[in-house]
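One chain follows as structure tokens, the form predicted alone.
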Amino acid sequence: MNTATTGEAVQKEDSMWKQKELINGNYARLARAHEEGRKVASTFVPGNLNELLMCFDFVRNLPEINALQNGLRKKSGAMVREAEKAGHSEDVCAYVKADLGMMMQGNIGPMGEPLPKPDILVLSYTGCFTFMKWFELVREQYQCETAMLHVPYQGDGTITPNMRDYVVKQIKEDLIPTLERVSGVKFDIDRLREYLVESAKAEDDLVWVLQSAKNKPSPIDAYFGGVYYIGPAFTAFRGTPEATDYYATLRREVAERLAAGKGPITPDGEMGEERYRLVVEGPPNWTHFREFWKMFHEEGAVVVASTYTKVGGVFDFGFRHDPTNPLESLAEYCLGCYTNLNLPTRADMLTQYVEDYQADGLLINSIKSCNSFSAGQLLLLREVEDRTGKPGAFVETDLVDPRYFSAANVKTRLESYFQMISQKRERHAA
């Protein structure tokens, strides 16, 4: 165990250190990227096709992720005040404006190193409008090649052959060849197969990590502890023997919490008695995150499965990236994001966390510039409640405008759901 010291002592185990020194070294590789003559590709975290950007020596840069670090360093405020100067509406996501604000003020990256200006944007539409305005914007800014990957819309809710055979045509007759113009590397499928076998591997232990939690107590809080554990897998990282190490290290530290009876580690430590079991829908705030965790262990809830630790993947359903389908496989893959599924399938997974993690409800984060996870979360609040009879409750905040976290009302509507959860355990037991 290490405790780190940032104004304030933070827990830390082996696998967040590991995971510190991959985010620090991608950074540091932005930085001198094209000193060194290499090429750069912004991409988002849903659907992103990071094993094969590899493939073309691509260093990779997330405009979401710097967002989100931002956020957690208190940056990005007046990144979105700055976006907000400049015309962009306040309904607008907060990750766009916090990204435009940083370019505005200089570019410079969470780490304090600059950022390159990218040579490709490639988006894959994974059912988020907003990420195509948001490359819009980058490409008005950097007049930078653009490649563009169409996800049909599960709109059904399945998977169709044809949906598959559509995106595997747009990457090899449009995506690859764009990647080859602007890299001058060729096309090796032997490589991408190389990359997917170390991603299925990650994926294994990952999922291993979060249906821990179906254990009582929890070894794991699947929701702030989560976003950290999906972050090698669902960003630059993914198809790395650097990534594989990380989650094969953090599934033996689980482990070793799982063998102990131990309970989650939060910043202030080791998580007391577990009171509550939560499933949670919708992202994190990320400028107060910290506060809002304290919120949850200093009342003994612990989530123990949530969606936003899905939007790069739903790995817990079975999907695996198939180093003998490389193609097929990243169009599965882009196809089954969170953000692809309809309202139904949504439920449906909901319902069956709240049942399979033995859960004491549905707490809803709804983000307020948030348009992809907030439509329909009150729908699916009252659903989810009607399926498994436990409470649900709602709560406002944003990802990283930290004009929209007020404390002291995501403080006393939590508490009022505690007790909700604990007179109906009551009633129960009468």
Given for the second form:
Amino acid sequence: MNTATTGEAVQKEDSMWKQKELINGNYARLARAHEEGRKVASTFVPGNLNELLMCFDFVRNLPEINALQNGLRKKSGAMVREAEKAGHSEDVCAYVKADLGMMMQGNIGPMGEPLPKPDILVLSYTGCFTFMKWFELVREQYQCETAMLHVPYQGDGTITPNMRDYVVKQIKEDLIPTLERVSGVKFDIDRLREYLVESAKAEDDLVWVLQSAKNKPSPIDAYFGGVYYIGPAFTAFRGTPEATDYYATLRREVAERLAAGKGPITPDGEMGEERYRLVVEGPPNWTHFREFWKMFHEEGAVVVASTYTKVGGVFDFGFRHDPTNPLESLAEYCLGCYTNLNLPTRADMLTQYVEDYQADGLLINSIKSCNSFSAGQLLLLREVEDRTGKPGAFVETDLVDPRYFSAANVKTRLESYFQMISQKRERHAA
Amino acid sequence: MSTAPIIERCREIFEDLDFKVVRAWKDAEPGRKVMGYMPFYVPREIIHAAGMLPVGVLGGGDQLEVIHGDAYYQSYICRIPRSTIELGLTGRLDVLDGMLFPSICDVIRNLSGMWKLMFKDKYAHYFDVPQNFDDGVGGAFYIEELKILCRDFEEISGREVSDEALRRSIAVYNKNRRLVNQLYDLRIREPWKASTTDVYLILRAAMVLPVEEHSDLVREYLAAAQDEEKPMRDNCRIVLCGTFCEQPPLGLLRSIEMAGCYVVDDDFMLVTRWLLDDVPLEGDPLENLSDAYLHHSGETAAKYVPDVKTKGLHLVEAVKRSGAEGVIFASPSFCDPALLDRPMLQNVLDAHGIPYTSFKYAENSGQMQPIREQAGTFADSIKLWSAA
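Okay, that was the form predicted alone. Show me the form predicted together with the partner chain next.
Below, the chain from earlier opens the complete complex, with every other chain and molecule after it.
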């Protein structure tokens, strides 16, 4: 294990370096793509068809990742304001505005390299209405080809054969021919199968890592740390041997921590005694990510399960990409992402997390930008509190609009929540 | 006959948050069932074919004090789901045997799940419409979704949804759409005869009245309005855009009119005009409804536009068809579909030299003076440009 603990420097383990290399490598590929004669596909994280896009040699660009990376680097605020100046409402998703604002500022990516014009927008319309409008807005700028993949919502809590057939048909009859035409590469289903084999291996290791948090103390933080762990599997790397290697390394590191009885590693070093175990619903805030995390680890609060780490696949409930049924498997993947689940399913899942991970309660980080997550969260909170008897709490922030992160407010609420959990424990002990 | 008593009746229906008209219909015969639905589109023909009454639920407007509903939503979420929950929790929607939640946005989508959790004894169904418009792909999916509605409604109503029943219902709704289109045509021709508040109230009545009764009402209004002498004003003609889900307060529509604007097209209650042509009566009725949705339906922000070149042209067409001189974008606060779509529509209007202005509202907005001033300034500027 390779860690460092100097001043404000962020500690990094081997897996973190590997991930950094993956991300930097992808941004470098994007910057060089057109000069190297490669085609670029932009696509969204939930329900992305990374393995399929790799079959056509596309370099993959994920706008949410650009926005969040810009958020982490404190660049997104100016981009959001730029888009608002151009007429985009203050009421709508800050990811969209950060993306459009970045384009207005010259489309320089978070690593400082230019982002190319995409050759195709693959609109995987999964679990979020805004995606559709987002790519309509981007398409207007680029005037490039757009392939829509409509993924029906699990309104009644199940994937019906009709839904699966619809998605498979779109992939077969619309998406693959379009990708062939734009890329000039013929589709090879065996190549897809090979990528899916890699995906399934990585997914096994990811699930092992996420479920290690069932131990006491948890060797990981499944929210703040979790967003790093899901990175390769949810984005441009799922299906690659490099991603498989990343997850194998990560699993080894977590296994070592577990064997040593250690808690999570944070940007400020090893976490102290585990005092509170939480389940968190909702995406994190990116503009103040480290400050937000500190509010937890300073208090000894560790997140043992989170729903945000399921937006790109609910692997811990059994789904794996299946090379024996490649297209059906891709369809089920799209249909099964967290924000494509209905509210009763989400309530069941959160309840199960609180129970299985022996959590002290549910905390919701409600994101202004994201109605897909946020609408209904106050009911989810009540449901989970009622079913588990564990106290819940609610804080409000935003993804990449720094104006909606009120540190003092969030900290006060968290401190009150931790106090409430302690008091409840004392009452039980008495 | 005058239009006044017709509009008075519509106003009574509009102001009645207890759905008395619906209760009266339900009580008139034992075993009658009622199916609620939210914007923007459901195939009401199927509800009708099952012998049920389709009832549009459009929130509580500015007449309902939302007490419980606010506890379910953060401040940055629009008003319509809170007041709809308020209607549910206060028992006003008890008359409904079920609710349909069409795929319009994430808030209404999630409300479908909230409904399942909160009103466990009631049917609640998220109704997904295709965003793929190939008959063999999106159409095949849609037909299966329509079959689910048929099956569910048969179970609720205890009545078979036969092809014949569907054809009869399609014919009834074809007739109603033709009449509503005639109402819109009258307003285009002589907007001083059919004010927008009248048109709005008539469409609100369509949300609760049996369709046959509503068709009679529209027919009577058309006859009365054509015979009435009303002064023609020197107003500008505008298209109103963005009101397809959360409802504008009636005072807002009145303010726009009083500011010197004739609204000559709008996107109120799209379910009444979503299908652009008659649905054929011959052949398979579900295939016909699917074909109508895929190839002969309107456009709104909730529907994907595959071809970038045609994006927003429906609004340009609406302006041309109605002889409008500009567009007013009135969007509910925090409405993702309307607000995300708006910049693209504005760009298309810019490209066609069509002037526009924009503001936001909430269903319970009370202060209309700023809107009146903005609409008045817009109307004046159009008049000035026209003179130049």
